[in-house]
Structures are given as C-alpha cells and as structure tokens.
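Form predicted on its own, single chain, as structure tokens, below.
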Amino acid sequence: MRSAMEHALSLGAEYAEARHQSDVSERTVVKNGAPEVSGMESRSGFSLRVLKGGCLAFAAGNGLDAAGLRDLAAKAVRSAEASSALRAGIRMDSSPVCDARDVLAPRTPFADVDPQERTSLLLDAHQRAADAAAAAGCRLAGAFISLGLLTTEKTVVNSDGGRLFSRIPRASLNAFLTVFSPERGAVQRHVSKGSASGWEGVRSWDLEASMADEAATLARVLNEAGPFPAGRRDLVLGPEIIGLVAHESAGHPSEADRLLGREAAQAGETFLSEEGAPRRVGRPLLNVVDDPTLPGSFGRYLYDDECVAARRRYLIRGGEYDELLHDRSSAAAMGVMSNGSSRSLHYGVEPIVRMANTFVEPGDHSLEELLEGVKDGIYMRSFMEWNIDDRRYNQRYVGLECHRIADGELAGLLRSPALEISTPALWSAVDAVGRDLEFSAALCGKGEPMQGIPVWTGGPPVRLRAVAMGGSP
C-alpha cells in the first residue's frame, strides 16, 4: 500500500493517500414473524486518491497484489492530468495529520452470538409487539425487523506522514411496523437504532419492551387521535424530531463542499453563503453541534480518513452559524484548517465531507417545565413523514405521536398535525431547550455512488412560540 503511495509521488502527484478497508457483516430478519434468509457479506479492497496539477482523482480495487496497487496508482495520476484541463485549483491544507491507532474493543464479540440467539430476539420482539398490538383491539398488520452486525477494519497512509490502523465493530436495528384498526385504519412507523459497540450494544435496546412499546403507541394513535384545526400553535418538539432537524437544516448546509459547489448535482445545494449569512437563526441559547467523539454512538470515529483527528464541532453557536464541516480541500478552498469531517463507507468510494452525531445541546430544562409554559399548544413526540428542499431551506414535518398541550398539561392525542416552516423560522422559533438529551441512528445519503454513512441525530426536547400549523386532513 505504502509503494502504491510512492509510486503515485514519482509520477508527479504532489499528494497522494492510500487506503485498505474490509467490511464483514451479518443480517438477521424477521418478517411478519417468520425468520427470513439471513446472511453474510465481506468486502475488502484498496483505494488510492492523488493530487496532481490542482486536481484530486480517486482509484480503487480489491484483489490486487503488488504490481496492481502501482497499476491503479498511475491510473489515478492520469486521471488526474486528464481533468486538470477542465478544472484545477484544488490543494490540501496544512492540518497535522496522525500517526496513530483507533480500535474499539467490544465487550461481547458479535462472533460469540449465535445465529439462532439473534433470530430469537427478533421472534420475541415481534411478538411482544404483536401482542401489545392486540391488547389494544388492533393488530399488528406488519413487521420487518432486521438486525446488522458490522465491523469496520481500515488502514490508512498519506505522504504527509499521516498513518491510522481502526477497527470499529456496529450494531444497527430497522423496523417497519405497520397497525391496523378495522374502524380507523392503519397507521405506520419506522424505528432505526444503532451503535458503536459489540452485542452489549444490542442488549441495552431492550428490544422485546422497545417494540411493545412502539406497537401500543401506534395503537393508541389510531384509537384515540383527534382532528383539530390549522392556527399559530407553541410547539414542544421531541428528541426525535429535533434531531432529526439538526441534522437537515444545521448539519447538511454546514458541510462546505456543498457550498463550494461540489454537491450540487448529488445531494444538492445549501442556502448559507460563503461568509456563512444569515448567520444569526436563533438566540443566544440555541446550539448545535456535530461530535464523532461521543462514546458508543453510531457515527463514532476518532479520526477520519484523511488521518486528521475528530473533535466536536458547533455548527450554530448561541444562535449563530459558527463552523462549517470541512475535509482537508475544502478547507483550503476556505482558507481555515480542517476539523476532521472526511468519511467514507467502503473501499470503493471516495472520502468526503460527511457529519457524525448531529444534535441540539442540552439546556436546563425538563419536559414539564417546558410544557408549563405553554397555554394552547402541541407536543410533537414523533414524526410519521417529512420532506426538506435541497437547499436545506424549507421543510415539513407531520407529526405520528402528538399530544394536545393546554394550560401546561397534556390532554389528549390529535391526528397528523404538520409542521411547514423555513429553516430560519425555525430555529428563530425556540425559547427554550430541555435537558434530556436523546439520540435516534440513521444511515445519511450523500455523494455519487450514494453513502449511506452511520450517523447519530438527537437532542433534548425544544419548545417553540407562534408557529404556523397544519390542521388534521
């Protein structure tokens, strides 16, 4: 891999970085209560990107010896020449880059699991949910549950003496629930966890109470929900929402190759400028943050794949666009350092500008004391649907668990209220952020192949005053 590297150096590259990554991992699943076809899949392979003449060029392959790691090396190089006449400019900036070794060790290995444990788990849990469903004159109309086990091994290497060895073992949950009630209907939800971690990670789910929870929950929507009309309402926003809208209209236009351009025709644009405006969205006690650093969590890492160490990062500070996310060329396009945000999913796809854990800091205080505040309003638990331009500008969130709120009290569930709001509207909206800090897992798209890269999205209940809703259908 290290010749690979030099070889790229001697034909001219002023840069060049070299990268081994295997992916081993297991699916188990279990379908409306009978176990599906479950499997395994390894995938290893190497990837070199080069600078050379402004331009940054990406190869990569698997099964290659010795001769074949300098034959991609020059493929690299040439394909760099080759686009230096369309475009040129790109350089890496000067961040230190690490020598070092990021191996999380897992309590339970996912290997001293048995297969038929994992699939006896998920049978539980479906019927508990099942059940749970029924006890509510419902039923649990569908399932699909499906657990991932994941360990990541990579060896990195840059000429600029940077060196990373990581291992880092994923636990990861999807299901698709879906309630029916013969006088109301059906109602559905879709529950994602996740964690860096061994099988401990998946035990502390609780996943036999965690589905008979979601179950019960869908049934008491469906059985008691209400219509109520469209108006300005205060909102209290759950963890799982609010996460959800860091993450969308914090973290994605705070990622600079978006800014610079580079986005655009992949995972779109982002309506913040150069100089960051609008920069002030909030007030002085809104913050919101992306850390990779955080333990256990899904999008944990200590250093990213150009060996730059990971920290946390305050994309909106007391109220203001603070940083953007950066990898080592676009912060040199921007003349700042890089913060560590250069992420790829496999072998066979490039590093790029990725978020991590994005979620709203905590506040001081509790849920009660939010909702103390709040004469007419609506508690926003979860969401069923939402949708957001490409921009990050204008979004919409419609709500599954939704409590009325009078005179601080809950008293009562409405029906799929809607939350259509511009990214500065809302953030502009909170007056006050609880304590509770709560994280949901996701896997976010980006980039051409597409990267769905392990992320955490959270934060405490948020309250916000004089919000636009839409009415029950």
Second form
Amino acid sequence: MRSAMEHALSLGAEYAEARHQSDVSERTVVKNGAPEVSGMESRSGFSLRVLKGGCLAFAAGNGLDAAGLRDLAAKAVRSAEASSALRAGIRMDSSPVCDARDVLAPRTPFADVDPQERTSLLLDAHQRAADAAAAAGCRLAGAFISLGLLTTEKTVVNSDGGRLFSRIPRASLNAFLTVFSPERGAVQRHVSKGSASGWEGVRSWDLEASMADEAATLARVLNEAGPFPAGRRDLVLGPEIIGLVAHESAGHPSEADRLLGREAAQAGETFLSEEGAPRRVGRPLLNVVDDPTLPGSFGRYLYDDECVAARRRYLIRGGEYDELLHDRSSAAAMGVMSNGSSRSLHYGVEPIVRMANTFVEPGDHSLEELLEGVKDGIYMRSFMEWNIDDRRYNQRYVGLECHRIADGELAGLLRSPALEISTPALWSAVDAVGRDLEFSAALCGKGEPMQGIPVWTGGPPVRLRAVAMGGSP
Amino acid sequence: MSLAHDVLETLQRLDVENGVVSAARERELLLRFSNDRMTVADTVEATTLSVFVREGGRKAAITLGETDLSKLEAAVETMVAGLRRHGGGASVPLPKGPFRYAAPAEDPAVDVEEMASMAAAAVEAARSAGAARSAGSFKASVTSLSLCSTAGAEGEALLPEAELSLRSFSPDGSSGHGLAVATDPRRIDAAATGREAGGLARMSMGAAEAKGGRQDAVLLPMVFADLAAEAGSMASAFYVDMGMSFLKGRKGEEVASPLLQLSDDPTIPGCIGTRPFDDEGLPTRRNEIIADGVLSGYLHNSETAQARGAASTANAGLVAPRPFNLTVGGGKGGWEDLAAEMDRGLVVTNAWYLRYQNHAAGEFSVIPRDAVFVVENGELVGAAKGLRISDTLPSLLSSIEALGGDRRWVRWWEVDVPTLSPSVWVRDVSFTRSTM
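Provide the structure of the form predicted in complex with the partner chain, given the form predicted on its own shown above.
Let us now look at the entire complex, which starts with that chain.
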C-alpha cells in the first residue's frame, strides 16, 4: 500500500492516500415465518485517491498484487491528468492526521453464535408478531425480517503522515411488517435497528418482544385509528420522527460538500447556501448535534477515512445553524479545518462528507410534561412515508402511530396525519424539548455511486406549536 | 468461465442438489463534475464470485471478492456444510439446461480522456443554452459475466452501460436535468444532453411558489419512468407475497388505463438492460406486465413460479424476481404536444425521493425537482416550484389521458431499472405543498 502511494507521488501527485478495506457480512433472512436465505458476503480490496494539479482521482480494485497496486496508482494519476480541462483546484486542508488504532472488541463475537440460533431468533420474533396481531383480531399478512452481522476492517495511509487501522463490528436488523384486517385493509411498517457491537447488541434489542409490540401497535392503528381533519395543531414528535428531522433538516443541510455544489446532480444542495437563508431557525433551547464517538452507536467511528479524529459537531446551537460537516477538501475550500466527517462504505467507493449519529440534544421535559401543555393536538410517535426536497427545505412526514392529545391526555389514535412544512418553520415551532433520548438506526444514502452508510438518528420527544397538519386521505 | 467452472466442480463434488455460480468482472469509469469543474475521476476494476445453493428446503448464498480458488472452495464447503446441518425439506429444482443464448454484446472501448472531453462538451453546451453552472456524472462500465449451474446452464454475457446525467442551474437557482444512456459512451450525444439541461434551467427561471390541489399534469419520461419502474418492480412475485405491491390479487384485472402497456424485455438488442439469461441461467424473454391496462401476470424465478403453479418468466433474482429492462408503450407527439391539449395543468420534468405510506395500496409521495411548467389553454405561461405529488400508483396509472411518442431510456440516481418511457398526460394528479 505504502509503495503504491509513493508510486503515485513519484508520478507527480501532490497528495496520495491508500486504503485497504475488508467488509465481511453474514445475513439471515426470514420471510413470512420461514427461513428465506442465509448469506455471506466478503468484499475486500484496495483503493487509492490522489490529487494532481488540483484534480482529484480515485482508483480501486480487488485481487491485486504489488504490481497491480502500482498499476492502480498509475491509473489514478492518469485520471487526474485527464480531468485537467475542467480543473477544480481541489486541495486538502492542514488538519492534524492521526497515527492510531481503533479496534472495537465485541463482547460476544458473531462467530460464537450458531447460524441456527440466529434463524431461530428471527422465527421466534416472527411468531410473537403473528400472535400479537392475531390477539388483536388481525393477521400478520407479510413479514420480512433480515439480520445482518458485519465486520469492517480498514487500513489507511496518506502522504501527510496519517496512519489508521480500525476494526468495527456492526449488527443491524431490518423488518417490514404488514398487518391486515379484512374489514379495514392493511397497515405497514419498516423497523430498523443497528449498533456497533457484537452479538450483545442483538440481544439488547429483545427482538421477540419488540416485534410483538410493533405488530400489536399496527393492529391497534388498523382497528382504532380515526380520521383526522386538516388544521393547525400543537404537535409532539416522538424520538423516531425528530431523529429523522435532525438528520434530514439539520444534518444534510450542514454537509459542506452540498453547500459547495458537489452533490448538486444527485442528493442535491442545501438551502443554507442561498442568499438570505436564515441562520437562526429556533429558540435558544434547540441544539442539534452529530457525534461519531457515541459508544455502541451504529454510526460510530473515532477517526475518519482521511485519518482525522472524530468529534461532536453542533449543527444547530442555541437555535442557530452553526458548524458544517467537513472533510479535508471541503474544509480547505472554505478556509476551515476538517471535523472528521469523511466516510466511505467499502473499498470501491471514495470517502465523502457524511453524518454519523445526528440527534436533538435532550432538554428537561418529561413526555407527560410535554403533553400537559397541549389542549388539542397530536402525538406522532412513528411514521411511514417521508421525503424532503434536494435543498432540504420542504419536507413531509406521514404519521403511522399517532395519538390525539386532548387537554394534555392521549385520547385515541388518528389515521395518517401529514406534516408538510419548511425546515425553518419546523424548527421555529419547537417550544419544548424532552429529556429522554432515544435512537433509531438507518442507512443514509448519498453519493455516486450510492453509498448507504450506517447512522443513528435520534432525540427526545419535542413539542411544536400551531403547525399546519394535513388530514387523513 | 474457468473460475465459475472450477467452483461449479466443487458443488458437483459435494453433490449439491441445486447450485448456481456466477463470476463477474466489472470495470467502471466515472467522472463527476460540479460548478462546471471536475470533482473526481473514479476507476474501479473488481471481480466478484457469487454462489447460490438451494437444497433440503433451505437456501444459502455467498458473494466473494476473491479469485483464489482454494479460498473459494473452502467458503463453498463451509456454506454447504452449514446448509446441510439444518435442512430437511424439498427444494425447487433449477431450470434444466443446457440453453442457447443470444450472442454477447460488443465490448465498447472506454477511455478516460475521451470521456473527460465529452463531459466538458456537455458542460459547455449547457452554458451556451443558458445555464449558469452544471453538475453531473458521466459513467461507463462493462461487466463480463460467466454463469453456470448444476442443472446444466452455462452462459457468458457482456453487459455494457453508459450514462451521462447532467443538472444545470440558472442564476436564480432554477434547474433542468439532461440524461442520456447507451451501451457505448461514444454513442451519447453529450452536447445535446447539456443543451437539454441548460435549456430547461433557462426556461424555468423565475419559478413561482405554486398552490397544491388536483390538476392535470404531463409527466416527462424521467418522472413517468420512476412510476413505471415502481409498478414493474411490484410485479415481482416476491414483493407480491410480501404485501409490498398494489398488484397483489389483481392478475387479469384492470389496474391501469387501457392506454398503458408495460413490459419487461431484456431481449431488445443494444440496451443497458439487455441480458441473455437471468440469474438462474434461463434465457430471458419479453414478458407483458400490463397490457391494455390489465395485469398480465407476475415476474417469477423458478421458486416463486412453482409456489403459484406457474412457469418461471426468466426474471430470477435468486431470492426476488426482478425486471431487467422495462418498456412503456408510446403514443404520438412530444410533451409540448400533450401540453398543448391541456386546458390547465403542469408539466413535470423530473422527480425524486419516492416513498410509500402503504405499498399494498400504492400510497406514496414523490418530489418534482428541476423545471416544472404551468400550462394554461395549452400554452406554457410560467414555471412553478415547491410542489409534491402525493397520490397513489393505482390512481395515477388509471388516470392516463394520453401518451407521447417521445420515448427515451431512463436510468439514473432515482430510477435504477432501465425504463423506456414516453411523456404521459395524467388527469387530476394530487399535488401538495408545505403551507408554512
């Protein structure tokens, strides 16, 4: 690797970085209560990234020997030279780079858990979900439960002296549930869980109880949720939704590469780059952060793929957009220092600016205290449909488990109320922040080729005042 | 073929009931640019070997970025041993070969200097057409695929793809998207793609915040291809079984306007979705999905087919059947001709971020992005922004008023199944927007 990097430098590159990455994953899938497939994937290879004449190039391959690596370096340099007609003047900042190891040792390695035990766990979880739906007079009409166990090992060196070795295990679960009633039709739900951990992370999810609870809730929504008329209401957003809001409406707008236009044709840009875009969007009680260093988190890393140390970043501080997420090239372009946001999904894709674990910092209200202050409103605890425009300005969340709030008390379920609102209006409506922080796992999509990177999204429940809500369809 | 064959011999030595081995060698060049400048040039070359085994009522798969045969054999032996520890039931047999396949596609030459020059031409053309700046990607890849199975399938394919995707911005932030796909990057008209993006950006300058509500819309190919690809993917029997399809239980019923014809046809020569065989080695064929608005049937692999007493449609996916190369039947005229027939409505040139509230009902929303034009009395009278299509697939597909003759291939960030789509005039589309 080092010799390939040096070969790139000898060919005139002003910066070179080499990475070897191995991602070994095992997947167990249960579909409609039967084992579907068990799978193993091993993706391992080298990549080189070089800067020459202000042009950036990336080359990757697998099964390479020393000569193949030198050839990879030559290809990267040639690609950079070929880009010179549209030279961008890219450079790296002068951030300190690490010489470090980051090895997260699992308490229970994945290999210690028999594949049959994994399958049995998912089958039991399915059965508990089916029983819960049946107990409510409904049927679990479809269930797809997929458990992934991934270990990522990276070695990175760069020509600025950075050296990193990391090994991080990650467990993830994705489920899609459909609960059906002949009289009322179907409701559906995606469930995601994830952690940087060994098997102990899976155990901590208590999957059997969790799937039973999900199915029971879906059955309640199906049986009990009533229509909701459109109108302005106070709204309490639960951790699952405010976490997604933090990710979509604080995290993505704060990615410096979007602000610089690098994602303009794919994931888009950010309203923060527009003339007159508001910096202050909320009350002083509002803080949104992104923190890769949270122990056990799905988005956990201590050093990024450019060998820069990770740290907590305040995206919204005291109600104002504050720090952007940077890699070394975006930082150099904007005259600041990287804050360790450079991540790549596997060896075959370039590192780009990414979030890690994005959440609203807790305040001091209990959920009951948040509800107490609402005369006529909605508590939106989960969602199904959502999207947001490519400037991260106009967004929509359609509720799944949604409770009417009447005089501070939960007063029955509502069917699919929709919150469709601009980012400044959403944040400025927040008047109280809860204290009980919860996280959800997700894979955040960005880049070309698409990279679905592990993240947590989270927050405590928060209360919004007098927001316009769309009614049930 | 030798690597795949060598691993197949391991499966045969282990007396595996049903096994498929495929080896793929992919080389890809990708140029990304923004603000009219190159942001990165990517080169990736990788070999991947995949093995799938179905035996004793269980299925297992491994995918390895590995060419060392001894390591591959060890991985296969571990997989088969694991499968046999817990199996017990019967498995569906793989399609029995040997088969005859269409001749492999030609291998296009891919050159980074030539592609960089074409990207520069696209950017310049966009600027000449009125763009203040452009961003995008130009990629070309070739996958050499070898496949063999314990049931006697044995085939080789070359799968070339090229895609130029370019988004241009006017000084006020309005935007337009140009897209071209081909099997050979040299067949892409880079300047025309740039002119399209730049022209749409210029035409949509001064876009005004629009009101929500139901109104007619002409959905250009990038938009309707998104919907057609959703419908095509939901025809997979796997997703039907999962409750993730509005087509469940609708075979033989009207699910769309009689004007709609939707097929999957990977046998059309020279498309980026053309392929001679599916993932089980069965020769591909044209399958009608929706004919005259009626659901013809579902897409199957051998396993989903047997579960329904049907035959495979050669759409394997070893786990989930899938479409490879979708086509929507066309009509007459271009989008301007369709718009000229509308009293009042919108022209939506692009959309992204499609998400479902309920897959079984097809309830979803998707966000128009780039140029949206306002039509009054058949004339374009301005541009609009800030809207969202919040509707259902059954409703939109049933409300088709007319289809254009301007079919083009679409595959980009939002639409991952290559889809040939025209512009489509749809009645009473539900648009919503943020009201605060």
